[in-house]
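Just the one chain here, laid out as structure tokens, in the form predicted on its own.
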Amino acid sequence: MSNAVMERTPAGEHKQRHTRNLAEWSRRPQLPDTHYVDTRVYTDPIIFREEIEKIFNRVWLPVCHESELPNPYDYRTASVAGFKPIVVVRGPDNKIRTFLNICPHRGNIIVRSPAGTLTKAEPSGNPKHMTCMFHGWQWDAFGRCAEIPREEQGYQGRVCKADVGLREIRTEVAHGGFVWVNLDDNCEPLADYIAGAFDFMSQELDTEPLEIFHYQKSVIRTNYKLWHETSREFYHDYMHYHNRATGMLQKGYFDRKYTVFPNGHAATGLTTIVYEAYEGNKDRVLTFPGMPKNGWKQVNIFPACTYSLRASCLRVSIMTPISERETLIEIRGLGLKRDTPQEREERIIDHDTIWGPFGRNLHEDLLAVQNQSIAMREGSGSKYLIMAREENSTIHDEIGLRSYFAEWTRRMGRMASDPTRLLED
């Protein structure tokens, strides 16, 4: 509905005015609550801390791929839900477990390298153990305390190894071999949380083992939700020249459907990309099991993960919020484990052409979300974001954004359109 008003000119004529004064600019959009959000959900530090507690501490989050720790005693460290350090370890029984990477003695980080193997001894510890450099306490790959230097002399039985095991975190490996964790000991199984969102991609992901071939991470000055939204709406394909040429201008683009799932997940169905439509591009030769040539499927997992399977490569983006203004973005590229060297090289070229550090799809999104963050700074005058496009759940429908904020509202107990309003209000 237009907010245009009639004003009288000095000559006495009535003329429609299309700009707005402060009061008009600050007025809530005349839309349902579900079709716009208040920009404070991206900028308020109190809301950010509440998101960590009510969302990130309670949902399943992917943290790495099983191929990053292929052998017993291999490990991978990361941070989840803000700054919670974790270490993912493949045990001697080949099972992958996750532990809080904090020493229960004096609170030090235990495993300090981003990745490696426990088979090598630390300067103050034994091989096949995780050793805290501070006082030499050690744990095995099951998280059990194995060594407290001078235990009896210092504690006389008041503290013993059985009391100081590591904090184990719920862990499952699924959906293409990704390692998922949940900080809530009483959480639902991963399958219940995913609620079928991967079903339309399961043949491609789970027929045979995948393997990571690309990893990059960046800290971006933006709220995590803004980055995630670049994968939840395709209306901004107008910004991506490559996507316009190979997708939006091609037959069938506007027929692509969105499907929303419980718990805030959303998927965009299969489409075919015409790569040759971009000058210098060539047709993709490789694909995944069950995936048609040049096909593209995508699924967004609440609150901050996207699987994008595009022709010959799978890209998985994971966003870890650092603050309301900063986000760690990790991007992994994957192919089939059985790839020949020539096939792997082809997949890497295909991946980096689109999603690599100098690819044709990344920079525009980065520029957009950082500009949004600048525009939403405190005192800037930013008020509301509109998410009101309805096109029968097809590609430019903003149902993916609305389903996200419906789940956000449910978990936060406050309206995204007015975060001062609690649900019981």
The other form holds:
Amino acid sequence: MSNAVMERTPAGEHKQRHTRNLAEWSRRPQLPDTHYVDTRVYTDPIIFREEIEKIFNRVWLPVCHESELPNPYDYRTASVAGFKPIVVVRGPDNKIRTFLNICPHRGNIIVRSPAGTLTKAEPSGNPKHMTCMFHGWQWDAFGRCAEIPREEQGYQGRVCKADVGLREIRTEVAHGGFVWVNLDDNCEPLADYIAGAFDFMSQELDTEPLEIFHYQKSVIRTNYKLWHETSREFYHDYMHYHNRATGMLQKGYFDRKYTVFPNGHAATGLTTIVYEAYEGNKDRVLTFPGMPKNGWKQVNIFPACTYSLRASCLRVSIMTPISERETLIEIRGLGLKRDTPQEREERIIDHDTIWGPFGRNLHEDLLAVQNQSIAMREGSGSKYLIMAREENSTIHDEIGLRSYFAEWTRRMGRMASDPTRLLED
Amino acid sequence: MTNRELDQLQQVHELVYESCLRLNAEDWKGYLDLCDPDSFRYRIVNYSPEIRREQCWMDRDFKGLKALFDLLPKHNSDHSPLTRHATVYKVTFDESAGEASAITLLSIYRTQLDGVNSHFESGQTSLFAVGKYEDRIRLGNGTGPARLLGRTVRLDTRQLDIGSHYPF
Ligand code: FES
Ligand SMILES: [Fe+2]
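Can I get the form predicted together with its partner chain as well, since the one above is the form predicted on its own?
Time for the whole complex; same chain goes first.
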């Protein structure tokens, strides 16, 4: 090619450096098929529907924090695995249960507010009950049907309260007091699914109760995997001035290790950040039980959740996929329940500086994943993403991405590097 | 209204509107010139019905805000400009302190530039956020012009798309 130049690779070979024509651009990377991904896994609506069926309908998903429903009869609504509406309710026995938030009569949403208490009566329903506003059917906080207006006259025993309880969804509260649900009635217990991925953070998360202080959400025009991937690779620290100026310049930055767990989870080991290196930052003094000052640990739970415990605050990011190109991203900030008002204020400021909607990093991360989605839209000409960095499982190694796609491949029965290829092939 | 009251009202209007013009122009230094360096506190807050709590999304003093502005060129921001449309609705005076409080309703529009596919979307304007400014203002007197002592941006909007590096 006319515009070629010679390059000497680190291995000492001479290679020609040149642009690529369409055939060359479309050629599979000369890498193991675990080390690159076909962009159709982010853009194909059929693959997306299959992900909901084979992944999201079967795994444990965190949906909210217990402090969002602190008292008996408190509730929180959400949706999981695409559009499945759910309502999480704390019963009079203090136990948290989850139900599909769909009326078995004629399909209305039952509980409508994002959060609240059932102790107040609805315009057409009794207190301590969930009332469907359409025809006034009611359920108690255990999900049992308590009222069908004119039941006997209309159904003559053909339909009765005993037949129309709510669909209950497997629920556990764990790992810092988060409420986890699983749509599969026959799923393994949460602890088996997590497979020890939280062990290195359990002292911080589970010594004493945590409390939410920050909630933010956005529907971002991106595939959910792209957002999760930003948490699984630190090579993009080059994007964040904050990280270039603090973490990356510190001794030991390149030694920080990834640990890969079963079921696709991955953790990044403890590091400490010298915040003084960043102009305008106050030193952080608050921490979590067992966590050194200015420490930072992170765990990524397959398929769509990240816990990041950084200095004085815990950030938990949860994604709900809406379509192959839209994702609801929810970000929660938590401190210790016993914080004094002054301590809480400090944690909030620390949290917002990095991760608030006006923080330094979040905006950059979201901008990048949205732009990725634009660039690799179906028909754009995008072909492959390279995930081939190997650095002995340290910080810029892309093992976190590869472990994700290993699990994805196992559950989907398709190669991420060529989704048209089924595993049996 | 006495002439003195009219003058004070005009000072408040001019200060609030000038602050919007300077922010719209991304004249960060000019904006800080309108703020009192010793006591200025800038906060962005909202009430979340999801967690049933008041929450704070930014809390900076004068120095902190200046540091944030100084670092803007180092960040990989969406460069879509934000346009603040403001109307001062209510001003109350504290004569003895020489201060005023103003409530200003605020709409913020975003005109796309490079945040998304610029070929298709640059030039499009959409409503980005609504809320209000709650300002505390020191009125001008013989020793100096009116200055912002504190600004709380109380947002109604709780979904800010990808967010912003630019304060409202
Ligand atoms: S649809 Fe709910 S009571 Fe009829
Ligand atoms: Fe990032």
